[in-house]
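Only one chain comes next, encoded as structure tokens, the form predicted on its own.
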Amino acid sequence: MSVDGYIDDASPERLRLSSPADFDRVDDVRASCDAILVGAGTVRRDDPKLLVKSESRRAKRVARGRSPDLTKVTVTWSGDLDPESRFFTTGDAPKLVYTASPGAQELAGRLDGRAEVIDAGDPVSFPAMLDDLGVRGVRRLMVEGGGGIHTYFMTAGLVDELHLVVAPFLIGDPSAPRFVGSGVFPQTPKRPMRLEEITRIGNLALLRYLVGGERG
């Protein structure tokens, strides 16, 4: 995010706040996880592949008996997803779509052969989704965004660890997307997160916080 808490500006073009070194760090974190989750808005806007890029990291995953790529996960309330997006068409690992009950059957028909659609309740229950992922063998889930998804996970108290990279930019546009939106967060000033690590990545700063459990 920018110094003032934004993850993009309000222009049609995607603003890249990160650096090649940080993208490589993110790839390393991906390689350590079982699944990666983004919201449907991120799938529509960014059209991400969500693959492990490094061939050596992919080979290490295979040597440990794992798929070279992570299970891909997205959450949608509207069901507005393009079956031709790269989320569905790249990589051989499973693709899972959690959606609200009313549109689950129709979405399953549209994504037939591209992804498994799971009815996650009405409204979508994030704890139920995480329980289902656990049954499927997902022990370490990487949540990449966007801001709406970050807000849901943080306000629901479902985050164990937060990797926050601060970029040396000021956006200053209230219409631009923020790292998190408004909400009631469990981490109040009386129960702060614990700062576990600070790492300099060029002009970026990585702050790694531990969130769950007793703090302070």
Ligand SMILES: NC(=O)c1ccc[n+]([C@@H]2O[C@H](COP(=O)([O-])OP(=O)(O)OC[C@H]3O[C@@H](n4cnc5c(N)ncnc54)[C@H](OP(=O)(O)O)[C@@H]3O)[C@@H](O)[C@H]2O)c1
The other form holds:
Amino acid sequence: MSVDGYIDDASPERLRLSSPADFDRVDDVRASCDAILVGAGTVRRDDPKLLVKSESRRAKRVARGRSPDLTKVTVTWSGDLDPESRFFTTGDAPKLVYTASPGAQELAGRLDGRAEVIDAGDPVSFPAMLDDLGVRGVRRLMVEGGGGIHTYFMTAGLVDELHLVVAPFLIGDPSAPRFVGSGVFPQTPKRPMRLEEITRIGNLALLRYLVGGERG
Ligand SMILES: NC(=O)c1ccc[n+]([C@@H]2O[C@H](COP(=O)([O-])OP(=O)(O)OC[C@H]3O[C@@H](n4cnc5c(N)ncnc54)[C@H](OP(=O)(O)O)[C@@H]3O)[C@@H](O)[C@H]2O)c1
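Any chance you could show the form predicted together with the named molecule after that form predicted on its own?
The complete assembly is shown below, putting the previous chain first.
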């Protein structure tokens, strides 16, 4: 995020806040996870591939009996997802779409086998989604945005660890997306997160927090 807490600007083009060194660190974290989740808003706006880029990290995953790429996960209420987006068309690992009951069947028909569509209740239950991912062997899930998804995970107390990378500029536009929106967060001045690591990545700062929250 920018120093003033934005994760994008308001222009139609994707704003890259990270440096090549930080993208490489992100690739390393991705490689250590079983699955990666972004919200449908990020699939629509950024059209990310969500793959592990480094060949050596891919090879190491294979040597450990895993797929070179992570299982991709997204969540949508509206079902507004383009089957041609790179979420669906890149990588060989499973793609999972959790959606609300009313539109699940229609969405499965529209995606036509490009992803498994899972009816996650009405409204979508995030704890049930995480339980289902656990049953599928996902132990470590990386959540990579955007702001709506961060807000939901943080307010629901479903986060163990937060990697916050601060880019050395400000966006200053209230219409741009923020790292989190408004909400009632379990992490309060009385129950703060624990700052576990501060690392300089060139001109960026990585702050790694253990979240704790209501679960301590
Ligand atoms: N700087 C970074 O590291 C970074 C990383 C990722 C994204 N971003 C930025 O973040 C922005 C996108 O953020 P965003 O908040 O618009 O989108 P988002 O968080 O990616 O996704 C929000 C969407 O997720 C679905 N969703 C959220 N809660 C749900 C629930 N309880 N039940 C069912 N579906 C639910 C909804 O999809 P439907 O609308 O389909 O119902 C909702 O619109 C973009 O500007 C992107 O560039 C930045």
